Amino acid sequence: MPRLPVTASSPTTITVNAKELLAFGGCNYLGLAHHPDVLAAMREGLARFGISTTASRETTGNTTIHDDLERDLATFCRQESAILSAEGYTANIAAAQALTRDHGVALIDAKAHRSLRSAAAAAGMQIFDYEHLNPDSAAWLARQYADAGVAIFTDGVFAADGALAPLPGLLAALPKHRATLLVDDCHGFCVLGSRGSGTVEHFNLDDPRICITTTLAKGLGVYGGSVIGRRAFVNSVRDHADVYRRSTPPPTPIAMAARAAIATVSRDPALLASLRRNTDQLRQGLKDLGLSPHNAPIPIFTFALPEADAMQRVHQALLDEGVYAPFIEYPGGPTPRFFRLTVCASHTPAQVSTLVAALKRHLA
């Protein structure tokens, strides 16, 4: 599908072809990409550090800001340690490059994000798919390959449809030795859990076999990625992951913005409350339209109509009314092309009602 020619944006709007649209797409879940404190931190970082460190962190490219951000991420997730990567995709590669030292097999959810498969393949792991969201399928495979060292790879929240991974069941599926559960939590981080730290917190898990990877671009609204978990594993990433050791880190101004974003989430519980209010409102609106949205506290909703042409007509009709409801192609959705709606903390109840009312007019 064609790229959107966006010329300006806010947490709830985009400007396309000189027209401002009320937008229900993307992943700026807490609206932090536009938060004044986050923007101010980035401006300060530009003045202090310029744009880039211009080198890898293990040579001359480290700053105390990067060290502080790693501590902030670990504290926020109630884990022992964290390490930064260029973005979420490379966080998975870094984790896999550390895992491959004593894990020969990756068991990957059949609908997992492509980065998990790319990471395992790049690290030289043997890859097997287990049935989507099925711990029993993962457990059967884990028993077959236990001697090789097994890592189960899954999204915490699946990007295409907002499905929630059954983390307790996947933990139970792991062999007793040389086993890790890698949770790519890009869409659970800053969304799930009482404090917003993600899917692991949502399930109240504290297990040394869990490794978390995430992007900073969605929940925190900035840029970069991280591997988060027990100190021994994070140290292994630092020592053995070439994608970390031989690449430039996120620019220091962005790292300062990320620290400001974490501080904002931590001190302002109203952000999560607003996100969940909007999630509940849109879920109920979709139910009232006869659709079948999930019941999890996840601000991602997908649906499809029987005919692609009908979906294109609905999409265009909404655009004509000034409402952007993404109609996309993406792996793992209910059909090859489908609607993927998201809300963020910055949407007002009136804006969500505008979307539901527009859908009601054009889905009838």
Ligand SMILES: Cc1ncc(COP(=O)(O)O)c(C=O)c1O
The other form holds:
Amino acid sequence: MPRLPVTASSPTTITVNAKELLAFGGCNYLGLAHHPDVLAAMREGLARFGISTTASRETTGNTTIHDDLERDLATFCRQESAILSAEGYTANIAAAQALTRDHGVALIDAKAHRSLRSAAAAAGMQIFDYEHLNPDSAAWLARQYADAGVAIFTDGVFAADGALAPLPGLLAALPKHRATLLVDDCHGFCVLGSRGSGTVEHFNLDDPRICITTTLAKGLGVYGGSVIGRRAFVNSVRDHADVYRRSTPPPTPIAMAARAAIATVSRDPALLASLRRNTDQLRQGLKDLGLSPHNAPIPIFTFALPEADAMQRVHQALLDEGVYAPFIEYPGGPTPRFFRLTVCASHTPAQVSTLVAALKRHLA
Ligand SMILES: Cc1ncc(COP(=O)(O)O)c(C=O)c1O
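Mind pulling up the form predicted in complex with the named molecule next to the form predicted on its own we just looked at?
Complete assembly follows, chain above in first position.
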């Protein structure tokens, strides 16, 4: 599929071929990628630090901003400690490089994000898939391999079908010792839980076997990644994960922007409230159209029509009306190509109604 030639964007619009479209794509769930406080922090960071630290943290590339951001992330997630990585993808690699010291086996949800599989493979773990969202399937495998040290790898929220991982069941599937539940929360972070800290908060879990990884590029609207969890595990990432030790951290202005973004989410509950209002409105709209959206507070809705040509036609008809409803090709969706709609906190109810009305006209 051709890439989208975007020339400008706001939280709710993109400009393509000189036309501004009302957009329901991407993962800027709280609109923070364009928030004035976040942009101001980025500008201040540029003025104080320039762009890159030009070296890894453990040599000459550390700043107090990076240290402070790690503390903010741990506090926000109510975990003991956090460590930054260049992206969400490398956060998974960093976690796996630390885990592999005493976990020989990774049990991976069959529809997990590809980065989890790459991370386990790169770290040399033995990999077995369990059935998507099925703790019983994970438990059966965990019993077979308990002696090798077992880590379960799952997305918290699955980007391509909007499903919520059954974290309590997956924890119950794990052995008591030499066992870890790695939750890649790229799509739950800044979305789920009453404070917005993610899927672990949503389920109210506090278990030393949990380790969270996330991107800072989606809900937080910035860039970078992090491994968040128990101090001993985070220290092990710091000491043993080569992808952390031998690479440059996110640029300092970005780290300053991330701190401002976390402060904004923590101070302004209206952002999460708007996200949930828009999620509820789109869910209801899709139900009224005869689709079967999930019932979770997740702003990602995916669906497919029986014929790919019909989906392309609907997609184009909406574009002609100035509405961008992404029709994407991505692993793990209901079909190889499918619609993936997202709302964010910045959409107004009228904008969500515009989308639903346009879908109604063209899906009929
Ligand atoms: C579930 C999941 N994990 C990891 C990543 C990688 O994060 P990043 O883009 O920060 O590398 C993404 C998306 O990009 C994702 O959706």
